[in-house]
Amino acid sequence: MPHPYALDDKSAALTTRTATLADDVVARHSAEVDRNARFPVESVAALGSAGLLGLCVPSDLGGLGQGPRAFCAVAEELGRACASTAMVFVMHTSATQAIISSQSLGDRDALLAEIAKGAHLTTLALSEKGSRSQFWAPVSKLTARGEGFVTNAAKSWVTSANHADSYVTSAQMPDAKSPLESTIYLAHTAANEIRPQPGFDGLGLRGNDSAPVSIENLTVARRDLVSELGKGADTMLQVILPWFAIGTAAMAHGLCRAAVGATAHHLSSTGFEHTGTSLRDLPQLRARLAQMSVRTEASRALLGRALAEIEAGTPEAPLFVLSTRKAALEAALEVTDLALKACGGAAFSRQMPSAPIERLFRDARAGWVMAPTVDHLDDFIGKALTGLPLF
């Protein structure tokens, strides 16, 4: 059966390799990563060794040279095995795309070569305490100092905060008249002025090390700029947001596929001793499973359409990007909710170690509050459909 993301032979082979890695390494550590809320160091190391941290880095810099279709397929396979690992991968790849897009970042190619080798993990640090989920509107500012700048910021919800080697982050340009006059810059986390807080304790995605980060009097050289001064919104909306949106949509589909597979296995392998029948013999449970499968495949098909629009560069592509993220997040909520209902007490009480419905249920909820939230997406989609600017 053709893949819903229309993969070519090379992308399909990479997806198969990722599925094997997800089963052999990522899934093996996922329960413990979730239980102890610890970073999936083994899984991220395996991604680096397999070249997947450089999946979308150009081949002439040592990367695998893949595009959005392979990115989504890989993110989905990782989401199926461990959503925390998938979140780290999606943030890393989205930040890497911002670096690739830069015309001003010093040593850009050397940095991308390190990423391709699996020797550098990057992430996004856009949301701030002062503007909350409106990540496109930083309240932190760059202040001119000598040939460069200095900045202070209270960043929030930074994935891989204590483990990334760099942050792709943002601040208003000097003398900005609006938060949209922002600038994207690269901050190396080894700097003493960068202080992430340890100990993320969330409902779901418990291993993604999402934490607030304090930036205090950090010097930003001009060679650290990823975007032009005042052009940060362009990088956020034209590069980071599309990659993040399709990546998190694919990750949500991984959760859906895991829930469908776990539910089907439970219904087929569990039964009633006194009647000799299985749970799958109950029509209401089969109906729930059918609804889960249809909802999953409908959302995957929409992502496939969005990828085609992106590849063709159509004017409708941004609308499909926003729509597919919303559809996938809602699908993950609906499918994991149905899975918990279909599997009953065994899932609720965590008695299904080989089929962690309860963990999938919790992980799926993270997307609802992750910027841009579903409420933001509804507003953006409505504006796009009526010809209004997003901001």
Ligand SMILES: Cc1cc2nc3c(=O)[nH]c(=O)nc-3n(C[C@H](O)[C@H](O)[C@H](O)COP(=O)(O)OP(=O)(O)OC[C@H]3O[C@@H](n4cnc5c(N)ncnc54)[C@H](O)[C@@H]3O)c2cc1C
Second form
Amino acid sequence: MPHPYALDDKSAALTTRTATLADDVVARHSAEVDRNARFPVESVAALGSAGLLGLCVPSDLGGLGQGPRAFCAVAEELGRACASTAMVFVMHTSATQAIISSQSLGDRDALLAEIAKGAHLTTLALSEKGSRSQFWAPVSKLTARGEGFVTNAAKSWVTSANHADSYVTSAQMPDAKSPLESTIYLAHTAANEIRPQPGFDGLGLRGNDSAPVSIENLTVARRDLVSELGKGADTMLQVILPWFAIGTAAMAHGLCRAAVGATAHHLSSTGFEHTGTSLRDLPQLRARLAQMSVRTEASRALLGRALAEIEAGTPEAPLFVLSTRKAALEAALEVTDLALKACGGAAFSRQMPSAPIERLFRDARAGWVMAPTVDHLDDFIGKALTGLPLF
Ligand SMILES: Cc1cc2nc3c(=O)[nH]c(=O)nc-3n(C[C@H](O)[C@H](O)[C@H](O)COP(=O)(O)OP(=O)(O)OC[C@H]3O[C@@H](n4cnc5c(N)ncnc54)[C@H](O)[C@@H]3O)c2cc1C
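With the form predicted on its own done, generate the form predicted in complex with this ligand in the same format.
Below, the chain from earlier opens the complete complex, with every other chain and molecule after it.
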């Protein structure tokens, strides 16, 4: 069957292998990861062993050399099994792309080789307490000291905060005239000056360890710079945002597919003893399932179109990147809401351990509040369509 993201043979084979790993390993831990709000260590280790932490690292550095299409297909399979694991993977891969794009990072290729081996987990630490969801505008600053810089920051949310080996993070350049004059740098988490707060406790994605991190008097050397000084916004908008947007869209599609599958199974396998009918005999439940399926496939098709625009490097690609994230986040909200209504109290009360609608419902809600939120996306898309600059 053709894949909506138009995979070539190698990407399709990798996706099939990921689907098996997702079913055999990742899904096995997902309910307990959610219940105990703990990091999915087994699943992330399995991704590393399978080479998936180096999925999009160039093959001459030991990676699998895959592009955005395979990235989306893999994120979707993981999202189907455990959205927390998918989130860790999407943040890691988006941060890795920023590293790949760097012309200034010392030992960049050695770091990428470690990532490809599954020996180094990275993530994005952009959001700050002071600028909240407006991640493109860090309030933290680099101050020149000696040959390099020193910085302090209150990063508000960092996925994998207590488990990543490095953060791809941001600060204003020295003497910046605006927060948009930012710089992306790499912070190694072994540094004593970096302190993540333990114990993320959220409504959904409860295993993603998205904790606040305080950075105090951290020395940043020139060889730690991922972007040029003052060019951080370019890295954020041209590299990080596109990879993050398509990855989170695909992850949302994984949630949608899981909800469609679980709902179809519940409607077909559950019934009324006193009438001898099953839930699928009720037309409005079938209609809900139909709406869920159509909404899911429409959004997957839009991601397929966005991937084609990216690959062709068209001027419309940024618009499709923003649009596919918005469509997928909204699809995940609607599809999981319909799933709850179609499956009723059985879904609401956590009585469906093999068909975890209520976890999917909670996990789906994270995307909307994660920057760029749907509010930001609406504003950006409207600006792009009317020829206004995004900022
Ligand atoms: C599970 C999870 C994982 C995350 N992981 C990471 C991570 O790894 N790295 C990272 O950097 N961040 C991460 N984030 C943080 C995320 O990107 C946002 O910064 C955070 O969710 C913002 O929350 P807030 O309360 O500060 O939002 P606020 O900024 O207070 O927003 C409140 C409301 O105002 C709206 N709003 C704000 N600004 C505008 C605007 N300009 N136009 C229109 N509406 C606006 C928002 O849409 C929202 O509805 C994560 C968030 C979640 C939920």
